[in-house]
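A single chain comes next, written as structure tokens; it is the form predicted on its own.
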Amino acid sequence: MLSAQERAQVAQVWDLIAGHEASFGAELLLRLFTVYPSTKIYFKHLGLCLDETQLLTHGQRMLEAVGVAVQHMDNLRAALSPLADLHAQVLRVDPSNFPLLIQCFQVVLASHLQGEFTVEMQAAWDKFLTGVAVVLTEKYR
């Protein structure tokens, strides 16, 4: 799937956005909910007045995700199992959001890391999540 290179972009990205996992994955919520606001279906845990508290646990909670993808680039399919369960047999959450999902990770990446987010990197964590995205959907089928 990744090639040493590609591996090495997504680490190294990793490891400059690791320890902010509930700011990053907050914004993210927020982006997302802001582009596509169809995507709070799936969220009604969080209510329709948006409480920070709610949003930094929760993306806190899907950015860990991501890390345990990072951790596991080389077994995802055995790494994101439960969370693949979860997604197609209890929430039900169309596959279509996905890339969504991909596309404002992206962009609070790139608001965030700026120079250091290079094209070949955005390229690598693109080709990374969509990999994670391609798991997650399986359970689908």
Second form
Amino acid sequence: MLSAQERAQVAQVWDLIAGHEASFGAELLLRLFTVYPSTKIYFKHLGLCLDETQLLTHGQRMLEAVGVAVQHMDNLRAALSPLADLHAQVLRVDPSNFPLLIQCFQVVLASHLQGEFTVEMQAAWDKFLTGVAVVLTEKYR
Amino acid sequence: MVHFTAEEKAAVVSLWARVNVELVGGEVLGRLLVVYPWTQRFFDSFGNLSSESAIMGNPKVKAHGKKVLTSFGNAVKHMDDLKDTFAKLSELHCDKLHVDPENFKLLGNVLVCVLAHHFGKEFTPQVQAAYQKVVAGVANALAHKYH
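Moving from the form predicted on its own, what structure would you give for the form predicted in complex with the partner chain?
In what comes next, the whole complex appears, and the chain from above leads the way.
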């Protein structure tokens, strides 16, 4: 699905994120909840008001999972199988929400990295994350 | 109908005043064609769209991008009246251009990314939220007259 060049671009993007999983992840969630308030319903179990600590913790967890996906671009299904089970059986996040998260992810990267985040990197990253979303929702039915 | 608070309007208008419509327009359209290549279907007459650099450097892409973004600037001036503002353009996109309304959402999202790219940290979650609301409103307005 991803060409060799696209994989290289994805790896390049990850290099810019690695080490900042918590802060990028927290900002990702903050933007998601601010721009698309309906997405908050999936986090009610974490408490009524997601404070900074929770955003950092959960954001880090999510971005670490993205890191796993980056390491296993050749075999996303196997690498993400436990997460796919979780999403299908427990979380059951409506598939329409993944593009919203992806949009916010692009905005986080664009606003932080600016010039370093090229058009090609955006294209490859979008394709990659869309593939991850497909895998995470594949076991829904 | 979309309702914008005073804060949202202020955020949108003040940022827009600092947007170089010519530059940003070309970049937005270019990015759309690169990130979502199937959108190139509407631009067969634009010449070389064979690579990222060809697209981003294509003069027709830049010119058309400027046209599109200038039109978008109208939305910023008429945030309370998007449906009427874009009624004629909606008919055009349906009857003459035959554009799937899904593309308006894609373009809107790319515009938001480009603004984030240009304005960096200034493009806060609140500013992003206001702009996502505007682009969604424009997308709906452009789809409104489809039949």
